[in-house]
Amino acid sequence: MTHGVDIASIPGAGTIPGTREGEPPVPGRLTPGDKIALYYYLCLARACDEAILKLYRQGKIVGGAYTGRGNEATAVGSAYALEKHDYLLPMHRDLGAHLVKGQSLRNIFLQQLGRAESLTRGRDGTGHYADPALRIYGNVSHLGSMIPVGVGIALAAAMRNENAVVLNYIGDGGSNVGDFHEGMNMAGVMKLPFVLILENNQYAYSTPVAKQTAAARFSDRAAGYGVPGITIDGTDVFTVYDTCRMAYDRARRGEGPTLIETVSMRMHGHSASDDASYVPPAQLEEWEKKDPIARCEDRLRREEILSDELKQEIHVRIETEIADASRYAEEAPHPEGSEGAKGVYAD
């Protein structure tokens, strides 16, 4: 399961304790190389977010900038369990899923900086882009409206006998709109290969979960559609991977969709312009103890997979990759003004 990265190219992956040369991978079982790859993607997603924030504060990114700090394990773990031919409909905080699915850092920075070479050809500067070659579709600001689209893709995949899964994400706030209910109901009735991750990160912009629903868990809603609903720790990348792998296997067997609620914390404001002053500092301090990267690192050290030397190599590699992509995008040309109206009307 390489998912956009050559495991052997990760520093030290070929000499990780516990691996045997020529040992074939076991479906569903994470090898030491896989675990290092998960750690790499967690760190890469955060470093990418931090670089985007820096460009935003320098005035080089116009519009909004959104980060997934605190959500990295959900995005990375869920996408890593996908197969290459599966479909991905990520949200603006799921940068790690883009990376795992094979999205290049250059494309990400070209998009954020609104350059002519970007996937939207400079017409957008946020996460509103698709890459059909990688089977990545999404997102739009009306996040709930992605769900019926994802269900439609799942229906098409089933009709084509692709044996493909569609992974869609929604936040706690976005799960309160009609599109959520209509999409989940259709997926349930038709037993479509659709998995929806509901990212419960405690706030829909500034509205806390307690003011959104009286239910103990968002996953309880699944019963209304006759599908399984699971609530898991969204800060543990291994729990996310294992849970999603089971849901994908179930979908491939023709048993229908699954709703997975991942519980985490949005450690920054809704966007870079939001100081999150409405969040009690004690709440952030408590969630900081469950930082997804720190939790993954702690496990890899206990399993004697990650050494200080390998950690340093990984972070140096990430720093180099981010610098290259950011520099490339900054030097790339903006679109010509005459291009602005193209693609709006049929030629």
The other form holds:
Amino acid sequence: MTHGVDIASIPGAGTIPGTREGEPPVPGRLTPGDKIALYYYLCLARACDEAILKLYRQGKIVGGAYTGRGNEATAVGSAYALEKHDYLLPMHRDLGAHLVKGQSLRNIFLQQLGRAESLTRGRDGTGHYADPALRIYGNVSHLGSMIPVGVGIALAAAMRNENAVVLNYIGDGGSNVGDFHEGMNMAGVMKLPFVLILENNQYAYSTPVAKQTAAARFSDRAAGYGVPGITIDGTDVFTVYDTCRMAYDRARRGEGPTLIETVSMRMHGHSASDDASYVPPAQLEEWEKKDPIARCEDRLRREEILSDELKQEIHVRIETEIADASRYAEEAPHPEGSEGAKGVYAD
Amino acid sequence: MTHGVDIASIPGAGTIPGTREGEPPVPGRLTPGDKIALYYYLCLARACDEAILKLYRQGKIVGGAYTGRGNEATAVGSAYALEKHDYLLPMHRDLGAHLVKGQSLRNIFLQQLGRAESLTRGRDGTGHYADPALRIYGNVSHLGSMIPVGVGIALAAAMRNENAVVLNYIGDGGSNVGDFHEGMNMAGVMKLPFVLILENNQYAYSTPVAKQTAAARFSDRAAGYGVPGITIDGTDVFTVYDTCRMAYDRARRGEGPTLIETVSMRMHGHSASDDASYVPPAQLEEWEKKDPIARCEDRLRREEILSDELKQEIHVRIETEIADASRYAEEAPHPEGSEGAKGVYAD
Amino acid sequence: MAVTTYIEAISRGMREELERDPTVFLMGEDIGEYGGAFRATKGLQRDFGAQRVIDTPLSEAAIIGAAVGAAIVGMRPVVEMQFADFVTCGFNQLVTNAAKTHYRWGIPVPMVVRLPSGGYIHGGPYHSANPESWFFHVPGLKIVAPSTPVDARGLLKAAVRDNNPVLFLEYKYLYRRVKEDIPDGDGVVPIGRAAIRRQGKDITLISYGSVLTLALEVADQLARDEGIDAEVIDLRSLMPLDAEALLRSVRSTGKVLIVHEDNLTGGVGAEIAAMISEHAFQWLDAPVRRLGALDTPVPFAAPLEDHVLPDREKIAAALRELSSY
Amino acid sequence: MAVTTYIEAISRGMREELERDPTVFLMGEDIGEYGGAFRATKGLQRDFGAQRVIDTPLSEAAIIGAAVGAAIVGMRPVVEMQFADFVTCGFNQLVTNAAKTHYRWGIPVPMVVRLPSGGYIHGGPYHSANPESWFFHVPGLKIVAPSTPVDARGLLKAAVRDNNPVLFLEYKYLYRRVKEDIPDGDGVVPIGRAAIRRQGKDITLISYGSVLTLALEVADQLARDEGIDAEVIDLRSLMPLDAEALLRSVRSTGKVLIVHEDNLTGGVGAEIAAMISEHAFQWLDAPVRRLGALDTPVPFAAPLEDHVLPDREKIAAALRELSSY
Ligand SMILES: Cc1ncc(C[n+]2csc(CCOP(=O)(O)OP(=O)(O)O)c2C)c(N)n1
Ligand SMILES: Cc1ncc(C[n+]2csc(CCOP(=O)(O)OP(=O)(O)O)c2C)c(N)n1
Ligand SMILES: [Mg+2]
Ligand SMILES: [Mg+2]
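Could you switch over to the form predicted together with the partner chain, since the one displayed so far is the form predicted on its own?
Below is the entire complex, every chain and molecule, led by the chain shown above.
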């Protein structure tokens, strides 16, 4: 119990709020409860990533394992500023966004392990699922390909006056694919409620940003679509939250898309099988100082929202939740082979 | 004979110079001979367009007929600033560039009419030919698709230290295709000698620029690739020449690509079968005042380079040249059908 | 009922679906005020508004991708490629997103991509595409290819109502060349059912699209003049294929000629020939023959195009050869 | 000679061509210092410099398009798709530019696109592509699909020296699974020639790529255990196809099984079956059978993928069925 906040006091009968019905707080006005929630999700995303890595190392994950270490503030902050009826189209390092938008840990692990009751019934892995009830539409491997899809969802939302926003992400590498250009330009000219977060984490697989583009900042691309572009610190969850909230408001006012470049560092290899030996150690050390969780914790401590006790409580909770979900998924049955033949076409 | 210049005095034993060996004049230093040459090419391009339209109306052209009316200054000025060993990748309204780069009128008409001795032996029409001796590589219909190809040529030229520039064009419409983005970005990051002229002629078929993009200026897209971008008057052949010359110099110095937006008006319909009734007449009237030929003539008259006599001489010459070429092509044999089966693969 | 051209029938199909279902909308380049390069959407923006008949930037990947997005959240987009050729620019969106979404996510993707297809109009290598073979191989896509106005309207409507991505091949060559009375009523033509255009007992001639109309003429003429009595089947749907209708006819004729405009190697005809050769093995009195365009790009000049594409003479020659096998 | 894996053989082929011809260069994502996602280009940038082993931005269309551009002015680019799946993003450049340029312009387009293909590695719907069927249908492209280290090196070298765009299908499943001695010498394997991997008299089994290696195992086993003696032909080149070699074998066996990993409908097997059914009509003692993946995307979970892809059991069952036909 610190400064009037404890975990039990958080709205939602013991559950920590994520994306909510109605407007989230205006920039700069997050309640202590919100801040704890943000902290919780940052830690949860990282812990979940770690658990996935552990499964990978145990040989239980057959495909690749991609973590969001270093990117948690971007994923969590951006999703926390959404409303329940908004659409989320996350990329492969945005686990935090899935969780904030309401995805259960069990479904996350079921996807990783390709089990029969996973959201894709084992047909696809990782974040490549959709959950229409939560308005989450996952990614495909083909980088950039989901941008036009997100734009189409935004078009539908606008046609139906849903007052909803579509949030999509792309990497510094993926942003060089043609679909980025076509999608952003179409969203711009149609003034659609579409927000694209360009996660500049310094590397695309082994390729540093300097070999991807000569642009000084990726946000410089926004002007070419008549869209506001901004570059922000992607390791500070509060900056991300505030910026996104403003972009969503703008979108809801019918003023069109925003391109937000979040600058951070991919702290792990591209996937679990990549030791990232091409990254200079000094670069990682430098960025370690801007660890999203540590930065959030610092602030919460300074604001006397987070005590050792509460921190402990949160981490115990996370550990339990993850252990439960991961165990559940590991015990869940694999799909029947013959299921693979079904469902190519809708009726 | 006016102000020390007459058509016979132009270098090249009676032929009017186009793209030359070695450096063309520096910006602002065109000789009277150059200026007459520019005027000649502007008029030649238009007259050739008119002759093509006439053939079209006579039912002799089976595919579409696309003119560059209003775009002559861009096509001619940009090509005139090239050197002989530079590469030209023109688009469908750049007839003037073909001519300046040295293409014969006969080949132009042979292409239009799909004759056996055309550069594509009837396999493709219009400007869709290549003439490696002149370093002209024509377009394909798929807008944007030639940009990566031009970038690849620039890459080869750079690898071989040719000190050559690749000049490519794209329309306001075509620039929204993904290949524009991928190609420009790659050229930018590899600092290739690639210059892209974005011909903003207000319309893409029936679609006005305002429905193509929300960008204030297309040249705003350049920053997103770390490349200089500039918007210029595309109806003034001297402005186009000077700007291009500077961009080519920059490219030759190894400083990379430039994006030049030339603003003009498509004064005809999209093709000969389009009456362009969707264009407000007032818009056409306004732009008629900026007719590229009239503007050039004005200046040459002010500078006392062009007399009535010389003008007359030039136009007679053009008439003869076109009549000859068009007659030649009309009389040239059609390809044998069986030729169509050949040449899919190289040996 | 007024006599209706093929393109008017497509137009009418779109109009009727726009009227029937508020989730239907159109998207494409120049389709609004201008009515599209071939005027298939003429008048529709005026009557249904710019919200439902949407002019897009020149961006095929974004058009198809946006259609996928709108479809998965419950809309029914019908998009136009200005020419079928340009679908190559949106190819990835079709095969990566449109085709695989239902299998992966169980979410329907009800969208239609209209593809003005084919040659015989001297369009050259970039305005003569027959794109069916690429997509025929991709599980998750449906493909229809009407050859008559009644089918054009009826299959367009079926495509709009289908819960899967449907590629609608429409033939520029037929746009204003074929006309017929369109009866009143809904007129939906079910996807997946072939039509017998001519009964016959000697040879089963399987075709679709523009070249079907040529094949039918030739069949009539050869029946009249040479006593070769071909049964002409119009596939109408390529995916799913009406295999049963084909096999039924083959079992009675024992001989098969497949004719498509698309180039031969790896065309849809290959699958049909393989399927028939396998499943009607004991009924075949002659090898299954195929006629398609030569394996070249479609050239520009008329004599070259004529040489490359299938025509009446080549169809007649193939029928004669089979008949005397 | 040291024993070499399939991927080492590819690597070596590239190295030897880089050494031989200064116009050869490599381009792709992460191929430089990192050596590519599968390390096929490992060490090549170090040895040949960043001018000849070029890291590109993440842009498949630009990579393939730039290769076309460099090729038409006399270079010989070899580009890598990180996975064959992503060639869909550069599809338009391949079919619009690479394939049609020589026909239209008479200019050679000597380029190679390396495509790490196929499943059996639990890659799911987006890392298991067998892309051959799309391109098989496009005049102007060549396609090779080696199944052994010797062929991988030899066909890579032939592809580099060919004056046409060549798609080089390399199988991730085989990368480190198959090994053999590579003899000294140039070792170029001509494009367009199939290889008989196993002589046999009962059934002609035609295959290529990963699944060829499974088919060969099964054929050996069935010959040993059940007396079914299949002749196994490795196509090696899909385009051009070595039709004569196939027909020769069929004329002696009278029965054919075609096995490919790619999904069945509209696959390369359809053309082969159609071709054989037509041209070996009087020699066939049974219908030509085909085995391919089910017509679905390749699913992620192992039991699903196992069910969808061809495997030893399915191949054996098909051989038995044919043998007793
Ligand atoms: C179109 C496409 N090309 C290549 C790949 C292979 N690939 C997967 S992730 C990756 C790097 C992505 O970098 P970036 O977009 O910066 O995202 P990050 O992983 O750094 O978050 C590559 C090359 C792909 N998935 N899609
Ligand atoms: C990828 C692609 N999509 C559509 C078309 C059909 N098309 C041909 S020209 C044209 C308009 C082009 O406008 P713009 O690029 O501005 O060039 P302009 O004709 O105005 O010079 C369209 C839509 C095409 N050729 N390529
Ligand atoms: Mg990155
Ligand atoms: Mg334009």
